[in-house]
Amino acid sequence: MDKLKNYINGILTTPYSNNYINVHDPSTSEVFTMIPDSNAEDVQLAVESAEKVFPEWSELPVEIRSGYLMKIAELIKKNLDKFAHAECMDNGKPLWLAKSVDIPRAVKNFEFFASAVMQFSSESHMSDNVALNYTLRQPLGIIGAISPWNLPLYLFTWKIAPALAAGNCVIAKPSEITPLTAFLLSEICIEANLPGGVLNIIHGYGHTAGSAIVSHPKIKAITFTGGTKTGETIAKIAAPMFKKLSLELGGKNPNIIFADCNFTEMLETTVQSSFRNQGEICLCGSRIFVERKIYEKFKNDFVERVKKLKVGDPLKDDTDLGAIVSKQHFEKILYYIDLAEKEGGKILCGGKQVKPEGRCKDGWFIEPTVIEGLPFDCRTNQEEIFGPVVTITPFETEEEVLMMANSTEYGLASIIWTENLSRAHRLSSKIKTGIVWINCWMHRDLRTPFGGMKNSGVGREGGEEALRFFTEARNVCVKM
């Protein structure tokens, strides 16, 4: 069994401790590789390599930095099938999904920020013809980037690309559950001749390697995507050190369906927004609110459509839902399904483990699950499950559904289905989420700000928001 390595100072290297962590294929439950169990010593080596190269990297003409990012994008695209298979094996998601969404989006992240940084400009202000003020935006230095397991390369590159484009060096940690595509990215960076130390990739647990990154005094900013509890821990460490923080955390997103919607389009999209990637996307609409006059029709048609979804081997082209990412998360989802029944919910379909035949017989699979009859404020409707589980609830008025939609501690995304433009604008201004989709889901323009309200995070990513986060603003005032 080949062991993966850290990427520090431009080379692949073994961990300081010489200890390793098993990595499982969720579709079979088998261990298929091992990753470094990195610690503070490995992070220190990465910091030292980043410190050494930062002055040169930050002062490179922006066209050259952009060129490196474009080269990395080109090489990922060239190796798309290899990356997609790795993502499928690592995460359990269907191979077709990794090929069509995850890896192409990682390519796009590098391409977009390679282009965006070329257009990035600063402000200037003339003060009563007496003085000229202009803003310098300069890279922060060393950035810590910690990414989750649900969209491994997609979200890893979403953080790395803008930080590098802005002239920073990065120490990045992928999830220990899904490290494989991050390791392949290390190899790509070597092939692209990225200067040693500009990007360092450290593998390991959050409480050791991740904590060492967050607490290191020479790392100036932390960008993190993951659970709200982990984000709280990071903030407790980083805030007293006055580090810049970008935290994209949990979600319990409402999907609000009015009777005047385009029913056919809504139904198909709602199946996707409920169960894409096994429901393991922070933007999935897990609480579905349906106007009462179409509730029974929606329920019947939705359940009929969900029952046709195929759960099984992620390598097969006709698989709709693959494996749950880990045994621990698999057991968490089953716990919440059991809790929903105890809270009075009725399972309309799904709710059970799936045991495919063949190579996946020991994998972690769960049926797509639809539950009705739960109060809006029960635990099942308030706590993040992050799996193939949705609840459906009828509503009578805008005021009622808005109250239920805003009732959770989360505020990441929402979906509104209506042909009434006035209603769409009215609800969009009152719903407490950082992203509102109207008559669509997952349409992402990379120029727009991305992030949540309440316990769904701090700060915004995407477009100029990301480039601003990864730079320090300095005002210069020149008397005329």
Ligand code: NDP
Second form
Amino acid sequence: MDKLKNYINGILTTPYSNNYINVHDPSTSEVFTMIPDSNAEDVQLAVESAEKVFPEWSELPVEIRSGYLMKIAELIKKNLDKFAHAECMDNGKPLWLAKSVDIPRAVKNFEFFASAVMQFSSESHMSDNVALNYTLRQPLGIIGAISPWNLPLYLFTWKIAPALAAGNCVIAKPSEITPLTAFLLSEICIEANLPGGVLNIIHGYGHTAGSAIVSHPKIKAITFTGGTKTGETIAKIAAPMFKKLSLELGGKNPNIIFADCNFTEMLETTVQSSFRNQGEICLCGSRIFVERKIYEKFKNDFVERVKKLKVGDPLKDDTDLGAIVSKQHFEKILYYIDLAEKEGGKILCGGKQVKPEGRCKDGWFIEPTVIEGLPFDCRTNQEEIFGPVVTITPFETEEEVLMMANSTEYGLASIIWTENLSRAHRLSSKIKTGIVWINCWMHRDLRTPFGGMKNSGVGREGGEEALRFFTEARNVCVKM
Ligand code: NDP
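What I would like now is the form predicted together with the ligand, since the data block earlier showed the form predicted alone; can you produce it?
Shown next: the complete complex, the earlier chain at its head.
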């Protein structure tokens, strides 16, 4: 079996420990490759190579850095099918989804920041004709980037591209559950002749390789996407070292449906926002609140529509939901479905493991599940499940639904369906989430600030926010 390698100092390397970790295809449960079980020694090598190349990389004319990013984007695009197959095998998501969303978005991340950095400017302030101040924005140095398994290349490149564009060197760790596209990215960087050490990709566990990145004193900033608990652990290590931190964490997003909405459009989008990528998108709306007047109609139409979704082989074009990413996550989701029943919830559809025939018979599949009858403050409605499970709850008034929507520790995203725009704006300003979608879901303009409130995160990514995060702002004051 082929073993994947780390990418350090521009070359593919074996891990210092010489130990490897099995990687499973969730649609069959079979082990299909192995990745380095890296540790602090591998991270140290990466830091040394990044340190060496940083002066040269950070001082390159911005057009040249931008050119490298464009070249990487072009090569990913050229290999789109290969990347999409890898993402599908690693994560269990439908191949069509990887082809149409994940990989094109990774390409866009490089293209977008290659272009954004060319427009990046900074402020100047004239102080009463006495002094001119200008803000010098310089790269931070070496950045640690750690990403999760749900949108592997999409989120990995969302961090790497702006950090490199701004002139930093990066040491990045993908989730050990979904490392394959990150490895393919190493091969692409070699083909693009990216100078050695500018980007280093280290594979391994979070508690070893990830932790070594977070605690290395020469790594100046950490950009992390993952669970809230892990974010807390990272903050505890990084904060006393005064590292810059960007934490994109968990969510429990409300989807609020008023009776005056465009029902057809809402229904179609709500099926997507509930179950796209097996519900394993941090932006999925897992708590659906429906105005009492249309509750029964919504319930019947929604359940009828959800029952038609096909769960099974991610390679098939007509598959709506593929496999759950790992056995551990599969068991966690089933645990929560069981908990929902114990808490008094009624399962309207789904709730069980799916055992497809043929090649996927041993894979980890779960039916899309809709549950009603739960109080808004029970564990099922407060804790992140991150799978194909939604609850539906009726509401009477705007005040009531706002209270329920804001009742969790999370504040990542929300969705509001209404044709009453005054109400939509009023609610948007009161709902405690970093992103509010009105009459839509997952429209992403890469220039906008992205991130969560409360325990869903600290800091913002996207557009100028990202370029600002990855640079140090300094004030230069010149007396006139
Ligand atoms: P985890 O927090 O378990 O892991 C995320 C990454 O952190 C992985 O690479 C992991 O490695 C690594 N890691 C784990 N422990 C440490 C540590 N002590 N030090 C450094 N790195 C560590 O999240 P999941 O991968 O399970 O992803 C799912 C979570 O991500 C959900 O909560 C979801 O909401 C959130 N998410 C948030 C998004 C947002 O934009 N706000 C977007 C997408 C997902 P390893 O795999 O080895 O554990």
